[in-house]
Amino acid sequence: MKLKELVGCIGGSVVCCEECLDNEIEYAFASDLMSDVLTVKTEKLLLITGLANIQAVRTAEMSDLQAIVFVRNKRVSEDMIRLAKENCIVLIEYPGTMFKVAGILYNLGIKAVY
């Protein structure tokens, strides 16, 4: 599924890297522990997290993630946007919970990593 379509389905707000919304997403991984995210080696992966700091974007960079959905109405900072733009990582803000967005994505056919 293209990121553009996914964002529309969840009702999220794209914060940066709109030019990368044609990227395909096949898998999602939900975690606030970036050490867990670093163990995942899957392509076309989206991260769902409530950890809204630069560490989340650095982890996405190191793991070659396509996008991050920040849940529970967390806001991204200018430092996070700058790093995401350097690596074409789409940052999405979502007002609902991690559980809710994971359920929506699962129903859309996005696969779990494990």
Second form
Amino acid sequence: MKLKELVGCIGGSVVCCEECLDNEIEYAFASDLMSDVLTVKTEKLLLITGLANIQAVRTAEMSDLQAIVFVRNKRVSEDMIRLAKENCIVLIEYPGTMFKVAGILYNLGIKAVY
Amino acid sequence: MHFEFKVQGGDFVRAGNASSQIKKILKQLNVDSTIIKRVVVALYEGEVNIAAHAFNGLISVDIDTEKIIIALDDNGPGIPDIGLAMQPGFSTASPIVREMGFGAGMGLPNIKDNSDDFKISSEVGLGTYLEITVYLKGSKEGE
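Next up, the form predicted together with the partner chain, please; the one we just looked at was the form predicted on its own.
Now the complete complex, all chains and molecules, led by this one.
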């Protein structure tokens, strides 16, 4: 599924990298632990997290993630946006819980990593 | 090619800069994306470990036509029991490190998992030395 379509379905707000919304998403991984995210080797992956700091974006950069959905109304900072733009990582703010957005994505056919 | 990067203990804002620069260099060299991901994930885990546990450290990266060798040499408390530190889930990370999303005890096992060759040595009160080798051709069996 294209990120553009996915964002429309969950109702989140895209903070940066609108030009990368044509990227395809096949899998999602939900975690606040970047140590766990770094063990995932799956491609076309979206991260769902409540950890809104620069290391969440760094982790996405190293793991070649396409997008991050920040749940629980967490706000994205300017330095996070700067780093995301360098790497074409779409940052999305979402007001609901991790459980809620994971459920919506699952129903849309987005797959679990394992 | 040889590159060096200094890492400051406790600096989580800059932790990842070396990994980021190495990723850009490997992309410019047209290295296979799977190899790049293995290299930068291992390097980033090591970089975060220095920021999380050591006073400071030096990362050196050597790239030739066959392999990439990364050495991470830190001045820090060292690891008393390397066998225990290598067990998935074992962690001595501080609450601050955990707030940054790390300290799940997956770092060293994940570095080893992404390496073709992995060496670790440590002396309590002095520091820890890691050497990670990833081969550009004929990567890990089954990959």
